[in-house]
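Just the one chain here, the form predicted on its own, laid out as structure tokens.
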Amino acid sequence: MEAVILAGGLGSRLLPLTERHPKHLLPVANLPFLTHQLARLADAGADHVVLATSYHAGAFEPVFGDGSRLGLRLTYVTEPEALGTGGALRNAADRLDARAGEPVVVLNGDQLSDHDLAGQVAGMRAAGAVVSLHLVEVADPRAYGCVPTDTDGRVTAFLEKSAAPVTHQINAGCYVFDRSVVAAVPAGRVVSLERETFPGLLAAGSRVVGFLSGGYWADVGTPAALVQASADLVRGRVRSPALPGPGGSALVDAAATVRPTAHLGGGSAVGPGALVGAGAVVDGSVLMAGAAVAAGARVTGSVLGPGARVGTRTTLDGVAVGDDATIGVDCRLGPGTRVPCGATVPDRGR
């Protein structure tokens, strides 16, 4: 089985964490996020994956190499300019092997799921469809495009965001394509799968089916979502083949330092070279490589970029701190606060 991962997005919703890094390489449960997707593909039977990259394209190959450590063969393709989801897929298509009759799995590079990928492939074949879409039900679908299906699972429409959605089913960003559909996507221009390719297939009478699952799914596109996904992996709420073993209250890299009186919990992940000082509390948070939380500080539901530093007795709640930023002593930062890379928040009272 071959697959394409669409990993070219700018990650603007994840700023400041993406000022210096592609979102797909940000650590989630102490591993670059794409590691979890690649491991799932290998687990489902994929042997060749094409990474369609753009933003910080040169950062991927030093991390994953030829893919052999994950049991895969990796090929890297760079978009010369942003081409949309369909254009990026078409740009990557020439690097796929010629495997007649075998479908192609396509993943958006910011989705975390534990659905039955092999079952989705088998279901598409059994239905005689040209495309299968992974669908999930969400409580409030107004922020998403909706994908209604009939009683046989056939997709009937692709609907834009609406204040009155007709279904709670949304597109979860994992597709299985017949190769003829990939080949038919126009080359060399911007194409949206969601707005152009899929509606065009329906208009032509092609069979497009949904694969509805009730398992775990997350769009890891904001700092809060990244923190939650990491904690869910650490605690075992969602399984990743790249992260074996039972869940726990925290995941600490062997090269990190946690002082004996510090407290870690809530599925926190502490990366290599990070430091958690005496009496500090880190709950449900992500500390990337070299980040430091000083004595007596409290970090909850937050993410610290590489080299970020949090001062003594400071409290962070729902904060995203960029690379090499410094938060001073006795500060109080609340939900939604984003501290740019290299910035300094002075000690409270200064």
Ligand code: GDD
Contents of the next structure:
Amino acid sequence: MEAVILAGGLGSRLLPLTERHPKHLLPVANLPFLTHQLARLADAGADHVVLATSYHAGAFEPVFGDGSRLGLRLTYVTEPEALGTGGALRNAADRLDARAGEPVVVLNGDQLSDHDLAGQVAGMRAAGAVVSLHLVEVADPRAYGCVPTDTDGRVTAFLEKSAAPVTHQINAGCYVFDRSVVAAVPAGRVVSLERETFPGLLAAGSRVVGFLSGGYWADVGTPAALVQASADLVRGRVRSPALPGPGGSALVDAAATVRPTAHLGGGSAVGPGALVGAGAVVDGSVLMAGAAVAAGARVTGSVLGPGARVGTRTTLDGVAVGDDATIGVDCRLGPGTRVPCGATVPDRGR
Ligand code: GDD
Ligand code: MG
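Right, the form predicted on its own is done; let's see the coordinates for the form predicted in complex with this ligand.
The next block holds the full complex; its first chain is the one shown before.
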């Protein structure tokens, strides 16, 4: 099996965490996010994966190398100017092997899912379709591609980010493409799979099918979603072939320091060189490399970028702290707060 991962988006909903890093490499359960996708692809039988990169393109290869550690062969492709999801796929397609008759798996590089990928490929073949879209149901479909299907599972429309969605069934961002469809995407210009390619295929009467699954699915595109996905992996609520064991209440890197009176829980992940001080509470949070939580601080549902520091007795709830930012003592920051990289939040009362 060959696959393409679309990993060139700006990740602007994840700022400030994506100011210095692509979202696809942010640590989720202490591993660069794409590790989970790559391990899953390898598990499903993929042997070659093309990474379609653009934003912070040079950051990927130093992390994954030739892919052999994951049992894969990796090829890196960069768009000097972002080409959109379709343009990125077309650009990456030139680097796929020539494997006549074998479909290509395409993933949005920010999806965490445990659906049956091999089943999706088989389902597309059995239906004689040219594209299969993984579909899930969500409570609020407005932020996604809304994808109604008929009783046979054939896709009848593709409505990207519709303000008035006609179904709760959405595009989960994992596709299987017949190679002829990839080759037909125009080269050398911006193309959106969601706004151009899929609606175009449907208008032309091509057979596009849905593969609906009811298991775990998340798009890690916001700080809250990233923190949730990390905690779900750590607690074993979703399995990643990149992680051993059944999960637990927290995951602490061997090179982190956690004082004995600190309390870690809720699936928190503590990265290398991070420090959790005496009596501090870290619940359902992500501490990236070198982040520090001082004594008596309380960090809940939050994410601290590399080198971020949280002062004594400070409380963070639902906060995203950028790289190397410093939050003083006795502060209180609530849901949705974003602290820019390198910023300083002064001690409270000063
Ligand atoms: N190489 C490259 N170049 N990759 C890109 C580009 C580009 O120009 N633009 C976006 N991507 C990548 C992103 O990095 C991400 O992995 C994926 O394509 C999807 O882009 P997002 O920006 O995350 O899109 P979204 O989350 O708003 O919507 C998409 O995902 C939803 C599911 O989470 C759409 O596919 C929706 O239809 C879908 O429901
Ligand atoms: Mg996304």
